[in-house]
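Presented as structure tokens, the chain that follows is alone, the form predicted alone.
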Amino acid sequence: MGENYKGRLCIATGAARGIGKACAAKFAEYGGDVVMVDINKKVLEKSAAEIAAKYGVKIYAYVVDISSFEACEQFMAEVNAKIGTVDVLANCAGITVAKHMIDLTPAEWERVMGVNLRSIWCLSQLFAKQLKATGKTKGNIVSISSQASKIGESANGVYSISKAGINSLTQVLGLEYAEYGISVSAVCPGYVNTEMVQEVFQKRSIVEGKTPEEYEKELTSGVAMGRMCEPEEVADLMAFLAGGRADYITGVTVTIAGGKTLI
């Protein structure tokens, strides 16, 4: 059975690629509007188009800096001025540095932080000031966090802080937004077969001194199911949690990573 999301309007960041694009492209194969969010103008576009052109849903491409509280005010106010109440958010974006602490700049931690953890902060207010102020009873919020938000991961310190962070962010919006109607969850996913990934193979098996392949089998084989999750996967799973049949499950994080050792 598929979720329905006609007449909905749904925001997705980190939409150019990966698990952004995938859950992107879930909603508006389940009927719904979506707004795409990304930093990289032509990738987002390019993506945006395929999605509309399969679906035949609307579909919005803003390229946004959201870890500026302030472009993610303007951003918001301008989707509700010319498009209309968001009904679900779907927090998507993330980045990485493939260092060790010790090696690890202020510069990078303040990056990391403010794409994987502030914005969440700054677009889930936004998101339910604007229900609570059109009077809406009914919203839903779903962030990508990671299987490193348990288990830290060497060379990906400053990373794996930051998605244990969204984490307790998501158990402290789902006690405070359930007054408003808003469930809100978190999907901690394994490793995804995405670009994204992929690049952080190739990075982190220098820092680590192995060849990516090396590093590519080291990583996975504590995987049960032997294999990398798809993006498909977990965009079914978040489509899933936004959808309406899930709506009593809130303030939790749903690891989907294939039984990987201490998960």
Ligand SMILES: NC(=O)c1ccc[n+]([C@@H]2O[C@H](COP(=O)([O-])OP(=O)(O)OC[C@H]3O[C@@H](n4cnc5c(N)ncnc54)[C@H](O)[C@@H]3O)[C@@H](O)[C@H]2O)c1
Second form
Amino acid sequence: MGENYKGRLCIATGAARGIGKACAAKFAEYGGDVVMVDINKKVLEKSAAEIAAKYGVKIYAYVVDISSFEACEQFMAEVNAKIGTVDVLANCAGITVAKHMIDLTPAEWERVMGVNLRSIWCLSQLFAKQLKATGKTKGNIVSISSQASKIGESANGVYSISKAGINSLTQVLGLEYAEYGISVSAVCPGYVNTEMVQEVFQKRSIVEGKTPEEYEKELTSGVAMGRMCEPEEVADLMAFLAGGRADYITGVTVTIAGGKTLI
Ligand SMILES: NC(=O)c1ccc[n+]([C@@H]2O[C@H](COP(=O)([O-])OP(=O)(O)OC[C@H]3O[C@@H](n4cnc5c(N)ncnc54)[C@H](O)[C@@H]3O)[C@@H](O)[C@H]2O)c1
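Now show me the form predicted in complex with this ligand; what you just gave was the form predicted alone.
What follows is the entire complex, opening with the chain shown before.
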């Protein structure tokens, strides 16, 4: 059974490609209007046009660097003024750096933490404030964490830490935002078949002294289902969690990793 997003305004960050794009498409497929956010203008505009043509709902494309609090504030104010109150926030944007902790620079730490974790605190705060201000009593936040938050990954340390932060932020917001009628959840995907994961396999294999093929085989051999996840599978789960039927699920992370991790 599908979800019903008709009459709901959704934000999806990191929506130019990969899981964020799949998530925006899923909201649109279920009748929602979607504000697609990304830092990559060219790819974002192409994806937005594609989704608008396919589903016939209202699609808006906003270029925002979500690691900047000021940029997020300006963005949310503009959306509220020009489009309306946002009902659903899907935090999908994320980056990584293929380095061991011993080699990581402060700037790399700040960048990954800023994009992956601080942006979610910031956008969630702005989201809750605009709902409160308009007297709406229902909203949904769903964020993409990672299995790396639960198992940790070598040469992917600051990413793993940022994602563990999302799990904790989800718990805290789940508790604090319940009084505003906002459910807050996160998904922890395993290896998802996107351009990002292929780039990561390439870069991290070098750091780990392996060929990309050896490295990919080593990582994915532990997946009980014997395959990678597709972006649409993650998007489906996110659409369920933020779709209204799952409003009593809050403060938790749901793993979607084909049995690679059982937590
Ligand atoms: N692919 C996987 O195997 C996998 C597994 C677990 C979790 N995830 C998470 O899922 C999410 C999406 O991953 P993906 O594989 O689709 O990656 P992707 O690289 O294909 O997409 C990420 C998008 O985020 C955008 N982005 C990056 N920095 C931004 C910024 N500062 N402001 C706005 N947008 C920005 C990028 O331009 C890109 O379009 C990420 O949070 C990632 O950590 C991915």
